[in-house]
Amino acid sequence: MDELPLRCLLIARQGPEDREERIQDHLLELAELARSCGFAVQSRRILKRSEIASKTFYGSGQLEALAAEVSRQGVTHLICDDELRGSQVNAIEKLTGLICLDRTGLILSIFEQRAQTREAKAQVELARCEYELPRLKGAWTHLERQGGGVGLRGGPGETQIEVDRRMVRTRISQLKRELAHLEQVRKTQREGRPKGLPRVALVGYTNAGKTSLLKALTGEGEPRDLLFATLDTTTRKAWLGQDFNPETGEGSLEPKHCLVADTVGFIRKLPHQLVAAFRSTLGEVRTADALLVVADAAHPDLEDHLKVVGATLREIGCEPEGIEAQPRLLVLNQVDRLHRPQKLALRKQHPGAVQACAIEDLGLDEIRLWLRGLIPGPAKPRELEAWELPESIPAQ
């Protein structure tokens, strides 16, 4: 008999400067994250508060009222869209009687469920350790007053905290050494790949259809309608067709190929611990010859998603311009869900993008044509769009 999913309540703070529509969008995404982690979302609430409470982040009265409201609904978890300190999580749990997770903790839990390979598991464990290290103090406050006696400077609670911190720091060092070794292995694998084949990385917001595009281009991949379905980089060979014009006889009959790598998706407020821990995996993006930036054309937050992708690419070292800038092609996926006026508006806003549908093979010929242009050399420079520029960092 299958166990029923745990019920959760989602909350987010709205300050005086925050638009309610933006907070609602964040809560909708948080709901998708919660479902991806196996929770059943009971309800979502916005807590309006002008200032952040140092102890509980949200207002204690607001939290108590929510806890009383959901106490008879079987809710066991409170998931917050904001990043909380460990002491704030502990205070909220004591006040409400609910298990509390912040956004970073929820994303880490999803990554822990998805990790399959040795490298992915080590990366997620490293991110978890670095996330938990500053939060260890609150776990032992019940022992802090057990010290006493002449000549004692601290109680067993303080001792236990230091023991735990030392153990976590030791584990962090071990994981970093292991990941450095795995990064060297990955580098050796990249160097051993066939010469002359362009290496292209699929990047984009999570669940935008990158794996679907990988399957359409290479015939391999297992698309799933889940946030962060892909954690491990998958590289496959794609057939690009021939550069031969039968009317003029120009070109070559020899088929052209490239290597396409599917990578972990991005998301707003992506925990910095995960960005750092997944450095070797994201190295496939930094060292690729070109990037296919995949976006869900039908998503209402398309432009915001593109800004998040642009900011994250810069964070991992992929600059949009300069000598080492990689050619980029924006692929607006899932245009089959749009009406003609919407497609025309997108064409006007993103004239250099390819409108595609990976499932129905729409736009693939245009993508292959662009990829074939990489083989004799890099693609021609193009005018950068607003989402790629440094000033387009998204508002949190």
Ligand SMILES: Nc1nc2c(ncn2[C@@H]2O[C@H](COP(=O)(O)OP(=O)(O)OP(=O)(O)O)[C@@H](O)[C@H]2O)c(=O)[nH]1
Contents of the next structure:
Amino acid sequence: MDELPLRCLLIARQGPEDREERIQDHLLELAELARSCGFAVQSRRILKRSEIASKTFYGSGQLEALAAEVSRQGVTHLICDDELRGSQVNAIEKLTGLICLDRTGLILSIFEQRAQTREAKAQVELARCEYELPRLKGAWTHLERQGGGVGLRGGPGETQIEVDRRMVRTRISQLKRELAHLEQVRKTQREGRPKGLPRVALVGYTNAGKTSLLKALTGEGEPRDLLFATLDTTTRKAWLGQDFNPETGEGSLEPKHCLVADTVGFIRKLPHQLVAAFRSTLGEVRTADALLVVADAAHPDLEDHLKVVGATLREIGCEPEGIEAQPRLLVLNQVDRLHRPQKLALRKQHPGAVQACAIEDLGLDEIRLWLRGLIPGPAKPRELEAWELPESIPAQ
Ligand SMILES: Nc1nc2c(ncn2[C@@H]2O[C@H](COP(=O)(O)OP(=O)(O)OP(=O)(O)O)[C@@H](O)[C@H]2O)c(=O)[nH]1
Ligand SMILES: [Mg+2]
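For comparison with the form predicted alone, please write out the form predicted in complex with this ligand.
What follows is the whole complex; the chain from before opens it.
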């Protein structure tokens, strides 16, 4: 019999500068994250507070009232959209009797559930250690047991928390060494791939349809309606058709191909520990010959999503302009969920983009044509859009 999902309450702070609509959108996304982590969302609340309470972030009065209300409904977890300090999480747990997770902790839990390969597991564990290090409260007894317990304490006067920190730091060094080795293996694999085939990376906000597009282009991939369904990079060969005109006899009958790499999705406030830990996976994006930036065109926050993608790409070293810049094609996916006037408005807003539907084979010929243009040599110069440029970092 399946276990019943854990029930959770979602909360977010609304400061005097924050628009309520925006915080509601953030809570909706948090609900999707919670669902992707296996929680059942009981309710969502916005807590209006002009100042952050240093001890409990949201203030003890509001938290106590909420806890009393939801404990009768079987809620066991409190998930907060804001990034909290370790001491704040502890204080909230003590006050409410609920298990408290912040946004970063929730995203880390999803990544932990999804990690399959040795590399993904090591990357996620590294991010977890970096996240926990400043939050230690002397309770890492499981690590102590693993290490044998006896003789772990350093010299006289080293407190339990210092021992814990030392153990986590040692683990971080081990993981970094392991990942450096795996990155080298990945580099060798890349160098061993057939020359002359351009390598294209699918990038974009999580759940936009990257894996669906991989499937449409290459026949492989397992799309799922979950945030962060894909953690591991998968590279497959795509057939791009021929550039042959039977009427004029121009072009070549030889079919063209490229390699398409599916990658981990981005999200607003993607924990920096994860971006750093996923350096080698994201290296597939950085070293690709071109990028297909996939977006869910039917999402109400499309423009915000694009800004997050633009900012994250810059964070991992993919600049939109300059000699190192990779050719990019914006794929506005899921247009089957839009009406004609919405599609026309999008055409105006993003004239260089391809409007596509990965599950109904729409826009794919246009994408293949663009990809064929990559062979041989670099793509032509193009107009940049606002979301790609530095000043487009969204207000959080
Ligand atoms: N209606 C519609 N749904 C789509 C389309 N493309 C993808 N989807 C659905 O959107 C959901 C997410 O698709 P994925 O391809 O897994 O998205 P992703 O970008 O790989 O997501 P992550 O790996 O989780 O970051 C799935 O339920 C797909 O069936 C589309 O063009 N139209
Ligand atoms: Mg995917």
